[in-house]
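Below, in structure tokens: the form predicted alone, a single chain.
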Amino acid sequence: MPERMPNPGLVAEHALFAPAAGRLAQRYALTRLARPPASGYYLCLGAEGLELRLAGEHTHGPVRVDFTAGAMAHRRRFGGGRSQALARAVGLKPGYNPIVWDATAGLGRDGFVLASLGCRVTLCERSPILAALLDDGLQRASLDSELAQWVETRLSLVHDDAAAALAGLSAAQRPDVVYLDPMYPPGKSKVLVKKEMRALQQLLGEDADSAGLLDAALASARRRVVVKRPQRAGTLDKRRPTASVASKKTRYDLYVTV
């Protein structure tokens, strides 16, 4: 696993985007750049939203959070609805939509799916890079005619260390479910060659504190903690789950807290 790299700077693609870029940079303590760097990763705010780019020729395409089209739109419409493994793992039932803390939000995909199915989801992300990408993606989703009616009421973003944030919740604020999707361990899974995963591994490094986060999640969740794992990976911190829900490539380990 590569060591964590310095946070990339933020550049506005055009002067029109400079004020919004300035606000993002201030909110997430990002360095403003006058122009793209000659090499390495950088954030760029332009007409397509905020993107994580890799400078230089023959690089992979940009990484961005887009809930309105592409793979996310397809998953929302054809991903199996409330019968899919993710929904069953968090405990969705007829008439019951749990309140969920996605404590390792990443690019927000699983949290967004759960919100689309009726859950109120808090996306918690400590990386300023990912938090900024999520912020931009949620802003654009809130302007989409199909999504606007529920995005603002079911999804919220917290930029903080999840273990500390969970520990600071009052009894009334505790979620029904805490969802964890820690960085996948090294292996031969095809997921490791995807551009998003390569970028995140290089920028964020390895999850060295997943065990502590699991402890915080278990102390906070009213009903259960759900940990997403590759199908053949071991359990997180070698802790035996109460049960598991499996899909083709993924396993959801359940730790019941009631």
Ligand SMILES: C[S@@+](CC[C@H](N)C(=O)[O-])C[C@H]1O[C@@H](n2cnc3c(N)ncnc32)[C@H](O)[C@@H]1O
Contents of the next structure:
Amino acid sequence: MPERMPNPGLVAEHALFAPAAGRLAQRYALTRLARPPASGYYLCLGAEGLELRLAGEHTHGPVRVDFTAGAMAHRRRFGGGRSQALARAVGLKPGYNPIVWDATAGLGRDGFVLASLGCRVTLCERSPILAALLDDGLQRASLDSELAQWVETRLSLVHDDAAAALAGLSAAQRPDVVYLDPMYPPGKSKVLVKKEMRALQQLLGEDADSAGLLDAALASARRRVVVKRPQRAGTLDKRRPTASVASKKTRYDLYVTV
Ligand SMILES: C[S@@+](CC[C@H](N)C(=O)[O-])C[C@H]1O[C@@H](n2cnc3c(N)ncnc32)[C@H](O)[C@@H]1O
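Having seen the form predicted alone, please provide the structure of the form predicted in complex with the named molecule.
The next block holds the full complex; its first chain is the one shown before.
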């Protein structure tokens, strides 16, 4: 497992962005920096929104949550719609869109796909870095002419540990489906993983407590818990799922709770 890095600080790219950077820093308890560090990760608020950047020699491009363009827009248009494995695993049916808690929201990609297909999705993320990136991505999506009509009604963000947040839901608030995609330990392969995953692995490390999260999810989901795993990985905490849905690189293990 790669060594976990300390939380990055937040800089404003220009004085114009300083007030908004101050608000984000306060909301997510991030350290404000006057200027970028010489090396390591830092957050930068600028014209393109909030970005996670890597300073120094072995750098890569910025990581941001952008629901309006690039990979997310492509996945929304050409990702297979309601017949894609993720939608089948979560249980979307003609005329039925489950209410979903994405308890490991990360960069919000899976949750966004489910919301784009009609589900109401709560994105729950405990990392302040990822929660700040999601917050910024959702704000920009709500200003986009194509997404504005549904993003605000279908997607909401909770910055908390999901096991605690799920345990605190009232009976009426319990979701139909809890979706889990905890960080999986990186393989021994030398193949370079995408910059987003590399950044997450270095900043967050492995989610070693995901067995407890599965218990909280099973206690809260009205219909099912869905766990995303790499295709060849074992099941979470070696627990036998009710069924699995496989796609090319990914497997979704289903734990039915009704
Ligand atoms: C692999 S990423 C999820 C990627 C996400 N499915 C996507 O589509 O972008 C896992 C994320 O889950 C978060 N996480 C893990 N355990 C959590 C918990 N108990 N509560 C809230 N967030 C959690 C981690 O901080 C990390 O950001």
